[in-house]
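Given next, in structure tokens, is a single chain: the form predicted alone.
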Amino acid sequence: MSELPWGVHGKILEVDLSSGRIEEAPLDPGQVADYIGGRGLGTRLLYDRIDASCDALCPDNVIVIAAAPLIGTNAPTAGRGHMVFKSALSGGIGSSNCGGTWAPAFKSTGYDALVIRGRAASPVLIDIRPERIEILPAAHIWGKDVHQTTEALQAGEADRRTRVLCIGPAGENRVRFAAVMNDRNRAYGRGGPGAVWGSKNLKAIRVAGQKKIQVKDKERYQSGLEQSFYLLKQAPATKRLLRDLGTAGLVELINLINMLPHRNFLDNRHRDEDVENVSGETLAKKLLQRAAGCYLCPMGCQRHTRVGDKKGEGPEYETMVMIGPDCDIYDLEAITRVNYLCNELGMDTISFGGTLACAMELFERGILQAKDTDGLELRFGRSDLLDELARRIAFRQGIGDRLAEGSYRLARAFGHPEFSMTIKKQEIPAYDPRASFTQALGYMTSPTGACHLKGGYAVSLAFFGGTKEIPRFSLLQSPIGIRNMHNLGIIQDSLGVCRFTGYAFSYDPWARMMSGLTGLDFSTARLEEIANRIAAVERLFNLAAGLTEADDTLPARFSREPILVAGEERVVSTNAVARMRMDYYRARGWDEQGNPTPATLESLAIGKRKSP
């Protein structure tokens, strides 16, 4: 197609930090029709601009930040940005999503995507305004934490719409699970995007704009909008539960269904009183100041909390559990304080917690010793060490330098990679895969490595999926169920909307809004086709980066060491892993090695990769 759809500006900003060159490129209208925006558009732009075999921390890595057509409208939750890059953890595709207000602010500058390559000779920031684009020195803010950086770059700004995206010390020091932060506490967290920024000497991006978009067919758009709000007000999770307890409200439920990890996923056994100490209910009683929401969010799952004289956001469910019970820690205040600190330093709290849990198990087994840990007794339950370890990791001091590499590289360096609970070298989030085949398969086939979001938010399929609910130990239904959940997540990420809307509705309201907004046909069938196309391109990237079907698996612990689930000992056997993986590939139209077949590529009209 040649005519630009409504809902986009039609411009990509390309920045080369090595040469200082700044250029505008036209957005291919066909890519909006085929990939939408956000995750989909970002993935295609990355695929066409990078040699996937490059080192993630070299200048040749490319960062793509892509907005979506719905951003800039009044669609519920349509404010989520997406960042795509080669992951510093997995070596495969890195794909990270974030709420807050930065993505709408970026789109208001008149661009649909930002592509960054190269490496600056010294610290820089990119300043984007409708009237000018500049690469500016950032030595004065290098070394500052996320909050300090944000305040420094917004100070004196007359335009209240100015927003800052930045890294903290963890990113500067290339911690492999460093995050990129906006609105002080909102994180592009998984896969180490902050390390990639740090490797490029990129400290921050500041934006301010006022460009708006228009809706092509207002009546059709409005019908989808009204449908979405109606359904969000009907579903219990989106109507009330998320606002009342936030994501930490899941702690008690996940423990009830035997999925709450303990001591580096050694088991799922917790005392009831310990779980209560780190529950969303206790958080609400003891630390909560107010609930809030991201941009245009009617659900309001944010927790604004206080511990002593410190205030911040969170902790979310994943943070609470990975730094908490997975490390045998049930001290709510200690978990919350280190959550604040991780936000300030710019670190993914899931990988932070998973790496500490691995280190604690290595220490208790005598593999890591006091001489390796600066004399620190890294035992399970050491809540008193959390803040100190966070700082040592962010600044790569002593044992922190080892931990900054993530749990896989840590455990491998000491000869025992089997104690790293990772998939594709990325730490597994806070749901034990032995308690659900859907969750296990979601983790295994996530393109970015173990991820609760890229893995399809599979826990919902078995316990609160409504009409889509399937048995959690169904070998037959799990592959189709996970493919469908993956696809819904791909579309949500490409639309720039929140995954939690999926508790209320699936494709239909979005299809109406997108069709009305753009003037294109975005039927539910078309959205499914687009999701399959994006999944195939992500797979092609990973194959080019050297990942294979052998990476779509679980750590051996989950097939060898059972946990008790509903009165029965459960593992995910190697046979179950192989069968589900193969059936998932078939459902995707991939061959036995996980390669998209020529027929699949042709049917999806993916086309050949362009030269970088």
Contents of the next structure:
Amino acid sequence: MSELPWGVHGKILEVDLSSGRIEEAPLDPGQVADYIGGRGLGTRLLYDRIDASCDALCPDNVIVIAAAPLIGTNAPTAGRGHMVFKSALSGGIGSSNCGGTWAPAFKSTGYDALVIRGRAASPVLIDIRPERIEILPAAHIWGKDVHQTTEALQAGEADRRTRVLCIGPAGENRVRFAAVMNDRNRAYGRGGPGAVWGSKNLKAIRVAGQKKIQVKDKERYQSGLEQSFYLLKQAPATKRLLRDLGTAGLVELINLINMLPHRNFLDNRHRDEDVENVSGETLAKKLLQRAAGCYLCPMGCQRHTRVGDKKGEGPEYETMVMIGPDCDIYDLEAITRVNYLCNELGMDTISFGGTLACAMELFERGILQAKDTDGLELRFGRSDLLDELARRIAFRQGIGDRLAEGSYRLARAFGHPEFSMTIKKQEIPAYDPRASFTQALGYMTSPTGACHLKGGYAVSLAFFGGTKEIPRFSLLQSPIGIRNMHNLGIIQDSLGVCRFTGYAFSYDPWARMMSGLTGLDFSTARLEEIANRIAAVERLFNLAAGLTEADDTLPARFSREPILVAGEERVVSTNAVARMRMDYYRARGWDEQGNPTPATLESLAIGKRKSP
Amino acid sequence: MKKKTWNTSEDVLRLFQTVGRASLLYDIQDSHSGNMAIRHRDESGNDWIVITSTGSQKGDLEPNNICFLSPAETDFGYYKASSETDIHARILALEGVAASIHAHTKEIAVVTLDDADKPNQPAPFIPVDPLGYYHLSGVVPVDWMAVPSGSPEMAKVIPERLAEHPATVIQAHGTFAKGRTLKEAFFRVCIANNAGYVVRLLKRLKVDVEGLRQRVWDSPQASFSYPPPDYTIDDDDVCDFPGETEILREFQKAGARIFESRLSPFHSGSMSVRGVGSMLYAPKASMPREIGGPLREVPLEVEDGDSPEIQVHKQIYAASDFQTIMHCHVPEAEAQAHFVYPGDDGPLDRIVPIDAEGSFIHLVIPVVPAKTGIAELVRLLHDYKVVVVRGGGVWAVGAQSLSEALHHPSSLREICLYRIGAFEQGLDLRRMEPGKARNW
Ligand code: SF4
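We have the form predicted alone; now please give the form predicted in complex with its partner chain.
All chains and molecules follow, beginning with the one already shown.
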């Protein structure tokens, strides 16, 4: 394909922080047709540009931030940016998606993707403006938190479209689960992108632009757009629930279906009044100031809250549960306060909570002792320690230095990796996999390590997927169910739209909008094919990075220690793990080791990796 | 000496009760109409005609509504048994027949009425839908009777008809059908009624039914996708995946919904859930809750001996990522697929919803000819999730669940009912169809 589709600018910005070189490269139009944008395009650009076996924190790691064709249109939620990199946590592919307004601002600079490599000799920021692109010194903001950095870089800006993407102290100190933040509180959270930025001495990227995109076939685009809004207004989650209760509205529901983790996933037993304390309903009554949405989002799940004098955002469901019940903490204000702090310091709250829960279990078992924890009694339920621990982690002080490595490296350092509830060294989010095979398999096969979103957002499939709900404990149905949900997520991430639109619809409206926007064939069949292609490239990246099928598994706890689900004792047996993994590979056209077969590679026209 | 006892076994009672209830659900009986009979050999080796009692409520049969009669002589049982026992006894005496049903199948009864002077020989009924055509041997005899209920005349004519045909209609009364089992006989009365309903709908849509009949008669192969699978009688209790309890429930729920919501007549259609190497397959998708049907686990690869029906499932899976498939014979869609817009010279190629929900869920639903190839069918299923095959039923798919696939024929039925209703009222469908649907 030689002609550039509509909806993209056709340009990639390549920045080498070691040499200071800034170059513009043409976007291959065929890659838009084959990988769309966002996660798909980013993954392909990364795969072609990196030696996947490199150390994630060395200059050879590459960061790609990709916009998507729909960004810049009026499609609902189409403002989500995607960042791919080698993960500081898993060593495999890092792939992180984020709302907010930075990605649309970036696309309006006239680029479709930004590729960053190398390491600056001292802290820098990248400044992208209509008239010039520069790498500027950032010593004056190094050490500042995310809010301070954002304010400093927006202060005095005449152009109100200016947006800032930055790291906080956690990223600077290469905390392995450090996030990259925009709009102060929106995070590219998982997999430690902040640590990779920190390792490159990259503090921030400031953007401002005014380039627009045009729609090729307005009528076709409009039919998809209208359908999407109709369906969003119809589905309970998208029309009202997310706005009224935020994602924390799930706390009670997930507890009801016996999936709410407790004490580092030791069990799923909670007292009802404790759960109520940390529910979305209580959050709405006690702390919520207002709901808000990301760019062009009609759902508005953001929680703008207040604790005492302090205002901030959150907590979302995952934050609430991982820092809360999973640490045996049911103190809403403490959880919310440390959520604010994590945003300011630039840390992923899921891995933060999961790492604390692991440390607490190690302490309770006597594996970690007071001498290791700066004298802190790091027991379950210690909500009073949260703020202090967040700071120590971000600045790598004392026990914080150990915790900053994430729970897997922490538990392994103390000889007990089995107490780390991680997959591919990334902390498992707040749904117990023993309560649903689809959830378990989703975590296992998520290319980025345990992730509720990259793992196919299985919980929505099993419990509130409407007509799409599938059985929780079907070995037969889970592999294809999860493969299909992975695929939908891949497409949503590649279109630059929010996962939660999936509560209302899957491919159809997007297929129409994309076909109308670009003038290319983006039928549902084609989107499925593209998703399969992107999944295969992510797999190739992970294999090249040294990950194997042995990494697609669950911590032993989940096959050995049962929890009660609807009155029945449930584990995910090792046989079930092996069968589902194998069937998932087969469903993907991968061999027993999870290598995409030559036939699969050929049918997906993946082609050889370009030399880095 | 036979033991004169009416102590029915649980199995026989359950069979009559479940089929009786299903016949009420399918609206082919009134509260007390119709009758059902089987040949039965009890544990002691005694042969019986088992038949519903006269005036019994078929939807709520009690043990004492099931009569056991001698097949060879008049016994006291005849006092209580159906007034049409003589007819059933003679049907049951036919070679290979072990069950018979008489039902007030209003659709086919109404569509076979005539206003000719009596006595006369009414025209036989020729189905134009694939189920009716193939399962009813292409033609259903219709007879006028001076005494159209329980008469000796009926006891003569009906068995003669059924010696040649699976089902026969008594004008202004209903259908009699024979079967190797009671379920097969029930299947046939349902198919007959459905065939009548399709024709009635076609008439409401002002489709040239006689022209269509002629085409079907001249070339059934060209008119229908393929013959539906033969009705099987010995596998209804088979379940190859008892351990998959949750999926089992999904099949049972979907099967009951298809039947109760009239998305496909009793034990017609098919549905499947795909695993990685095999698929779970219900070859009789329309399954009332208490009756069920076979549930098989079969390889995904096409095998020798596979019916055309199962092959379509396998071929769709081979060419797509779908996880579930449903094939239903929705009568309203069957009829709508033959609709010709005033001024057009051929049937429509897309059904455009005019109702609110339908028009947003399905902007359009493609209608394709009977012989459409798999590649085209899969392409359309990707884009539309549901496709109407003219003379081949409705195919629908789901990315995840059976329930997802089920939603399509179900909403399609409503869409068609809206369109048929609007047309009957003289409304201009084209004006009512959303403009945006034209280009999609
Ligand atoms: S639903 Fe929530 S996360 Fe998604 S785009 Fe809207 S506000 Fe952002």
